[in-house]
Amino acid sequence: MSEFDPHALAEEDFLEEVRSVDFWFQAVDGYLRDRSYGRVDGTPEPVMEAGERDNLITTLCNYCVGETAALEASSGLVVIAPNRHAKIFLATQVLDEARHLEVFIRRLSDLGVEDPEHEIELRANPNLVRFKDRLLEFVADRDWDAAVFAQNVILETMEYTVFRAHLQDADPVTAQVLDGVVKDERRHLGFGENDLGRRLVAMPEKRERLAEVRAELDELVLVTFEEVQDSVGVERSARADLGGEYLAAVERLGLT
C-alpha cells in the first residue's frame, strides 16, 4: 500500500488535513514517543571541556530566546489568524514552541546552569533580542503577513538550518533533543511558506510590504545567523549553503 500523500488532496481538504490537531498529534508521536524532555532515557551525559560546555550553554541560551519569541508570537497570532485552519495550526505550534523552550532549559539544567532564565538574559544575542521585539510588534499591530513572514519564514528557516548543522556535531544528548525540534521546525516553515504563498497569489500587492519587512530584518537575521554559527562551530565552508536556505525561502515567495 502506498503512503498517504496529503498534497494529492483538493485545497480545502489539504488544509483540513495538514493543519489539524490530529495530523499534528500523529506527527509528533512518531518521533517523541518514549523521549523524556526530548532525550532517550539512559543516554549518558558526555564529558566536556570547560570551553566546550560554555559555548554550548551560550548557544542553548540563544536557542531559548528564539523559541520564546516564537512561543509568544504564535500565541498572539492565534487571535488574529484569518481562518480556522490557521488558528488550529498555530495552536499546535504554540505547544511545539513551549516544548522546545522547555527541553532547551532542561538541557541547560543538565549542564549545571542553576538559574537558566538569568543565564539566558546574560548571554542573549542583542540582535536576536531586537528581532524578537520587532516580531512581537508585528503581532501587537495585528500585521498578519509581516508577523508570519518574520516568524514562520525568517526565524524558522534560521532555526531549521542552524539546528540541523549543530545536530551533526552535537553531543549525543543535545543531538537527540535537536532531532525532535528540527522535525517541528520543518512543519512550521511549511505553514509559513504555504500560507503566504497563497495570499501573495491572491493579493500580489502585499509583496511590497513583505519586501519592506525583509529589508528591515535582513541585517538582524544575517548577523545573528553568523554569530550563532560561530558559537555552534559551523565551518565557514558550510555557511554559504546554510545561508542559502534562507535566501531560497525568500525567493520562493518572490521577495528578492
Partner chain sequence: MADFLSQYSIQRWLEMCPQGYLEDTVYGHSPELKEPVILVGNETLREESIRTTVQLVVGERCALAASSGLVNAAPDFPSKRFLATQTLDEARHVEIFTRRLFDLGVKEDDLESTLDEFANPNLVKFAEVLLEKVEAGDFIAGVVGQNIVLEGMAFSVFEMLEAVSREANPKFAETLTGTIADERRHVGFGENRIGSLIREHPERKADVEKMQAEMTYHMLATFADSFRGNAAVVEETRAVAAAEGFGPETAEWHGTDLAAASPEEMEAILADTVLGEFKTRLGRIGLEYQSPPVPA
The other form holds:
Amino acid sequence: MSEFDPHALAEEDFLEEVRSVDFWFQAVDGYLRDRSYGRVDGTPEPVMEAGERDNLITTLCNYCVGETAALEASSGLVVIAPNRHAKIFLATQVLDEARHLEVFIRRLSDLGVEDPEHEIELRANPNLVRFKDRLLEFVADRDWDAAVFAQNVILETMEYTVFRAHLQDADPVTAQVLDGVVKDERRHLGFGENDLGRRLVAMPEKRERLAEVRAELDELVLVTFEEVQDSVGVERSARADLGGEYLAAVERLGLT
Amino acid sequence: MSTVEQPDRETELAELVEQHRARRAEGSERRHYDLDDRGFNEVPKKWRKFYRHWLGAGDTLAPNEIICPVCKVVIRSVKEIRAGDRLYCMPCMSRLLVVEADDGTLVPEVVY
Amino acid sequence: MADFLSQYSIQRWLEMCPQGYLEDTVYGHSPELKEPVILVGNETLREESIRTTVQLVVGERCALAASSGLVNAAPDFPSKRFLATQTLDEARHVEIFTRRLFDLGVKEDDLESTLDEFANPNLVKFAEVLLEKVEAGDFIAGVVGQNIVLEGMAFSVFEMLEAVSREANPKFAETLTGTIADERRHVGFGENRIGSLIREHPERKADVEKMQAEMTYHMLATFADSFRGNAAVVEETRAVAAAEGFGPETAEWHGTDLAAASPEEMEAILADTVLGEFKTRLGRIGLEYQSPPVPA
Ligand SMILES: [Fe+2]
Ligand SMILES: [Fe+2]
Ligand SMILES: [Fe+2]
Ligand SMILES: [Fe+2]
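The form predicted in complex with the partner chain, contrasted with the form predicted on its own above:
Below: every chain and molecule of the assembly, starting with the one above.
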C-alpha cells in the first residue's frame, strides 16, 4: 500500500485536500511552471495565411468573452458560496479565469491585434454575450444553484469540449495555451457537477428550477457552440460532440 | 501532446470484467499494482501516479484502471478494481463508486 | 496606468508566489514546523492564541469577500486581473489562519461557533462598513477601504505578531511572513490605482474620507478591546508564558520592546503605527486623513 493513496482518504479529507489553495498551487505548478503566458518559451510563431489568422482572432475573441463571463461570475459567487470549501475553491477559479483571459489576450497581441479589448467587443458572438448577461443576472440575484449550473456545468462543458477539439488542429503556440486552460477547466466542471449533484440529492425540489434554467439556456449554448466551431473551421463531420458530453453531465445530475 | 477521447469503453470494460471473472473463478487473490508516474502533471506530485491521460485509439485500460466519467482522465488504483470500490478523481474532484452494470461491466458512478 | 498595472499580471504572480516565496511551504509554513507544544497544551496560552487567530480569520474573510466582490466593479481588465490575484491571496490567508485554529485544537464542526464566540464585535462592524461599499459596487471606496485601510491595519498587526512570534513560534511567524509579502502587493495596488482615480473624481473625496473615519473608529475600538479591555488576560498570559519559559526575552518593534511593554503601551504603539501609515498613504493618493471620534 502506498503511503499516499488518494483512494484511501476519508471523504471529508479528500474534499479538504482538493479544494484547498495548497492543492491548487501544487497542481498548477505541474503544468504552468515551464510556461510564460501559457506558452513554452522559444516556440516559434507559426506562419499563417491572412484568412486563417482572422478566423483564429475571431475564435480567441469569443474565448475571451466566455472567460470574462467566468471571471466576473466566479468572483461574484465567492461571497454567496454556501460554505468555506466552496469559497476557497471559487477563489482559485477566479484566478484561473483571470489567467485564461490573460493568456488569450496575450495570444491576440501575438497575432497582431493592437487593442484586444476593443477587438473582443467587435467580434463577440451575440448569443454568447446574451449567455454571459444571463449568467451575471443569476449571480446578481444570488441564485447559487442556477449560477453554478450555468457557469460550471453549461459554460465549462462547452469550453472544455471546444478547447479540446480546437487543440487537435491548432497551431503549436495556441495548442500550448489551450492545453493549460483545459487542465484548469477540468477542476471547474468537476466542482460544478459535484456541488450541484450533492445539493440535488439533499434538495430534490431544486431539480425543477434547474430544468427550467437548462431549457432557457440550452439554445443559446448550442447555437454559440456551432458558431464558434464554424469560426475555428472544424469540419462538420469532425465536430466535437458537445451534445454528447453536455447531455451526459445533465443526465448524471438527473436534469433531463 | 496527448488528447483525451471517449474510449471504446464497452469493449474494454467487457474484457476487464472477463479477466475479473476468470480470476475469481480461479479463486485468485486480488492483484496489487506498483504504480509508476505516467507524466500526469495536473495534481500535486505525491498523487500523480494515481492518474494518467487516456491516449486515444490503441490505449487500453489495465484491471486497476477506470475512466472518470466527468473529466475522462484515467484513474489508477494500487489494486485491481472491483465492484464496490470507491475511487477519487482528484483532477476534477469527483467521488466515484464502481458498480457492476446489468451486462456485467464495471462502471464508475459519480457519488455526489 | 496600463504600465504600472502590467507588473500585476497573473504570470508574474505565479512566478512570485507559488513558484517563489511560497514554494515548498504547506499552508504557508515549512512542512516540518508545528505549533509549540506549550501553546497547545496550556489552556490559557491556547485560548489567547485562538482569540488572536479568530480576529485574523475574520479580517481575512472580509478581505476575501471584498476583493472578489470588487472584480466586477473594476473598470478595466488589468484591475480585474489584479483583484483576481488578490482574491486568491486572501483565500489563502483565510485558509492558513483557519488551519491554525485546527492546529490549536478547534474542531472542524466548531469552527463557526468558535469564530462567533471570539470575534471582536468592533472588528465585525469594521468589516461591515467596507462590505457595504463593495456590495454597492463602489470601486473607489471599496479599494480605499480594502487596500489602504484594511490592509494597512493588517500589515502592521501581522508585523507586530511576527515580531513576537519569530523566536517562540517559527511556524506562525512563517505564515505571517508570507502573508505580509502578499499584503505588500495589495497595499501597493491600492495606492497606485486609486491615486489616479481620485484625481479624476475629486467629488468622491468627502465620501471616501467619511468611510475611512468610520473604519478607523471601529479599528481603534478593536485595538482597545484587545489590549486595554483585555489587560488582565494579556498580563496573565504573559505570566503563564514566563513561568513556562515560553516567549522571547525581547521583541523589538518600532522602538518598543513588545516583550516588556504593558498592554496600554502595546495598544499605543500599534495604533500610532497604523494611523501614521494611514496618514502618509492617504496623503499620497490625495485624501486627507480624518480622525474618528475617540472610542469610549
Ligand atoms: Fe476559463
Ligand atoms: Fe473555467
Ligand atoms: Fe475526473
Ligand atoms: Fe489578507
